[in-house]
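Encoded as structure tokens, the following chain is the form predicted alone, with no partner shown.
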Amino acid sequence: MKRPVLVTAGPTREKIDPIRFISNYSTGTFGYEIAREAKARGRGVILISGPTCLEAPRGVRRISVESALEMKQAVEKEFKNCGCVIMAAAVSDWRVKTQVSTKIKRRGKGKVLELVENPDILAGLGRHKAGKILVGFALETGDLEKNAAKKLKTKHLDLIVANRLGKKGRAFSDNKTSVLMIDKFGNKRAINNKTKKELAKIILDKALSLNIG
């Protein structure tokens, strides 16, 4: 029996104080559209989210999360039983150093915030991939292939899918988008104007090319 897929999606949150947070503007779509095809392909799947307002696919097991700790914890839980991993989720890079356990109160003055950096949990799981096959995810405001090549081969993956930011600065909310496909290979396929949903069957056609187990 062929082992799961797993695939993570929407944002995280990194919570400021218990009111406020530090997020971005994915909605999940992506990772939950893999999630759904990988499901109507007959494969297992556990769906890693982060906060989104979407219902999981049925017969797709979800894992909810809310910060990239979180999501760290949950991913390298499943990861060891797991053929292929699928990073679609937008993983905050940064997390308040110091969260507080009561509403920061407005003083007439401006307030700094002193960040530290999130673990990266795709590199961590490209240096332990044990023979699993590894996708990861780019949005790059320039230099689209230079670096979505370079997160390739510096997080050891199988393929990466890179895209630009949208019009009007939209990142994840276009309907149809355009991304550039490069696998460990070197083969590079500029995919246009496509849906999500025609999108995650792309993705896994390639994925399953690369034999996952």
Ligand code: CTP
The other form holds:
Amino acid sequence: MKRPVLVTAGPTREKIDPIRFISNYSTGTFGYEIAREAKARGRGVILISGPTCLEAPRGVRRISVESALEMKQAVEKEFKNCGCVIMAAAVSDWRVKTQVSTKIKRRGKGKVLELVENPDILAGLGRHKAGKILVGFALETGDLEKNAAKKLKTKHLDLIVANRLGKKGRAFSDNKTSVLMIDKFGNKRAINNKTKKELAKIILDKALSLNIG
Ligand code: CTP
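How about the form predicted in complex with cytidine-5'-triphosphate, since we already have the form predicted alone?
Every component of the complex follows; first up is the chain already shown.
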């Protein structure tokens, strides 16, 4: 029996106060399509998802989280039982240093929020891989190949899927998109103008061909 595939998806939300948060434009579509496709191939699938409007694909075990720290905890708990991890979530790189439990009131002047860096979940997994396939994503506004290759190496990944932010700031919401895949052997493949559903199949084919699990 092949071990389950762990997929993360969606944005994280970093609370400022009970009403406000920091987040990003991720819709979660990519991760959900990958989870759906892995399930269709008969794999067990655990989907760890930040807040999205999407329904969990049938037969997929979804664990809903909100912040990067919650996502980290859930991923680390499920990691040991999985054969392959596909980190499609757009994890917020920062959180507010001090969250407050009551609404921050307007005081007629500006407001400075101090941010601290969130841990890099994927890099943490890369340090304890134990034979698992690790797939990361990279969303870039410039130097796509160089930045993606660097992430592949520093996070100890087997495969990276790099995506350039489109002209109008789109990428998250576009249904058709283009990506560059780079594997740990340095093989590169540009895939242009495909739906996220089509890309999910291509990414899974590649990830699972890298074997193990
Ligand atoms: N990632 C993660 N934990 C974080 C940030 C990112 O696990 N705190 C994962 C993402 O899910 C993605 C990969 O790392 O698979 C690359 O994310 P990206 O935001 O492109 O890169 P960063 O490592 O955050 O680097 P930078 O923001 O400087 O480009």
